[in-house]
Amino acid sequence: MVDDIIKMIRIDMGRFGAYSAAKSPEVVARKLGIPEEDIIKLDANENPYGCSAKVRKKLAEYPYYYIYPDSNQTELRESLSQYVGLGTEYLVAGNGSDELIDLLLRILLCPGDEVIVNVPTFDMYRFSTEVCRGKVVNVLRRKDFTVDVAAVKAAITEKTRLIFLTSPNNPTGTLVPEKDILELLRTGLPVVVDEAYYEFCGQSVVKLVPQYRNLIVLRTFSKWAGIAGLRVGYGIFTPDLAHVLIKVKPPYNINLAAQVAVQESIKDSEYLLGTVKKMTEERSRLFGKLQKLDFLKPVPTQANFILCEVLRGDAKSIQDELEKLGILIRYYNTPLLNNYIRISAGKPAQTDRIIAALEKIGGKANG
């Protein structure tokens, strides 16, 4: 009998990398002394404007969280295939599109089988893969962060279960183009386009997957609707998968408030899709005042955020220069991304806020 439970966790676990979070704005308030209102929160492409208004008054209204949320997400189903325009039967909603990545890879994928993924690229797929005892293939994105279509086929073997596709990506911010999925989709294997930063960009292949039993499109209501804290994301796939899903995700995976935010959200999208085209032209902007700093260079992007190289000093020393200002980003330093940082597109006021920051640490740099 083995009396240490941590001998018998399996032996792959002990090289596991952990998810990088982003960080928590009222620890970083605390540990700065300042209140939380003042923390510019521009490091996980969140929506600053939040919900939408009759989202916080229905969830205070709502008078049934005693009562366990529906299973079959019947209600909720129906309000995704008023937003996304195809039946309820292509539709299954998750804790987030990450709980999605984990039930498709645990029904796909045997131990050993392999999962291709175009990095850099959103590590989910990477962390999902190797917690279910799947192989990750790597491919290397081009120079200029797009999909190299050739040098995916090439990498498919017998035991290619899967293929990742994000656009736009993350943290890149580039679009795959329909062209390239078809030609994709044509190999036969499963492919799944993450569309997480869709209301972003307005390019989407969801009108494909009636046509492609092997086209899987992800989506989530954390980027443009405001309610990322309460973690919902969906999919849409072909009905027969859709009904696999329903089967095996945990029977209460969607919460009733969650619920409750997606259905008022999507009878609010008007104004929502309004925040995200402010978050859109604050996202031009962003771009046009980053170019003029010499020590940085952003990359063009069709989502929320702004990768940028740092061309002159550390990405860490910027990322934490900003943080005892109040001002969170993320930074890249591996051998894919060596010295970036990602920028959120926030509210006018934030953006000034950081280019003021950035334009100091810039002098620094340069004295």
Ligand SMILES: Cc1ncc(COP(=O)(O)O)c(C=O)c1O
The other form holds:
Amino acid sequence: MVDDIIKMIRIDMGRFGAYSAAKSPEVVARKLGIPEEDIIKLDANENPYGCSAKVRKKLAEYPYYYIYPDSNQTELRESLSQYVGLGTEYLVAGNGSDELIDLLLRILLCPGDEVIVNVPTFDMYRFSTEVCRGKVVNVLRRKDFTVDVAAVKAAITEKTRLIFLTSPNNPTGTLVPEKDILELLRTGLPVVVDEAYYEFCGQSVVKLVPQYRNLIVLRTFSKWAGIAGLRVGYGIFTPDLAHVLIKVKPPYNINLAAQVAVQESIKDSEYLLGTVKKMTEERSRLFGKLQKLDFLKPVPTQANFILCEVLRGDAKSIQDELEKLGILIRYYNTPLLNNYIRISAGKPAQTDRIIAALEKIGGKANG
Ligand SMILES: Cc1ncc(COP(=O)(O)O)c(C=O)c1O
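Switching from the form predicted on its own: structure of the form predicted together with this ligand?
Full complex below, order starting with the chain above.
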């Protein structure tokens, strides 16, 4: 008999590294003693314009929240099919694309199997691989953060089960050219192309899914559609893989509020894509202003955020100073991203506030 539950936990979980999630604005607001609406949240690449008025109205009026959602996602997949342009048999929705990453790894990995990840990148690939007892094989990106395709191919072993590509990549904003994706598809291994930021760059390989059974594309409603809090992502898979995922997913993984919001968002996509346009315009304006600050070096981006190298001063101190003013950003102090910050594109007034704050912080660093 083991008398302590902690001793029964898998040994590898003892050294498991948690995902470093964005801070909640309500928690920061309480700490600072200011109203939540005064927080400027530029740390998780959300759409600051929020969902559309039509989505909010539909959510308020929907009468059937007392009923479980359809585990087969029939209507939801029909709506997604209209948005994506492929049949419902290619589509599965997840509780955020995070859940689809986890489900894929659950069905593909046996203990010790390898997953190739191009670092620096989104940490959930590492997180879910480790939870599923797989081994993460990190392949370094080139100096300009593009994927080193030759290095990825060299890292393949008989244990490789999946290659993760992210286009545009988080946190660098770098695209993966289609020819690189095609070269990796030719290895025959499953290749995930995570297009979480697709709407901000307009470049996609979804059209290739019917041709390549090993291509998986992941997308989300968190970034462009302003419903990150409702948690909906979706994947485009070869139909028999989609079928397996529908079977193994938790039956009611998409709650009805999320389903209603997605269906209405797709109907109102013209409005929502208008806010995406505003965000990409703001990204350009923010980039120009960051370039003028002599202590930061912004990295060219195709997503709704900008990674900056901190040339003078310390990334964590900059994040701390901004947080004291109610402005939230991300910082990185890892061997691969040593002294960097990431700022999401927001509304024009938010750009003005953060730039004014950074000018003061930069002035202090100089002085
Ligand atoms: C590259 C990438 N993939 C997936 C996700 C997760 O999105 P979701 O909110 O759909 O789980 C994110 C969120 O930051 C991301 O940056």
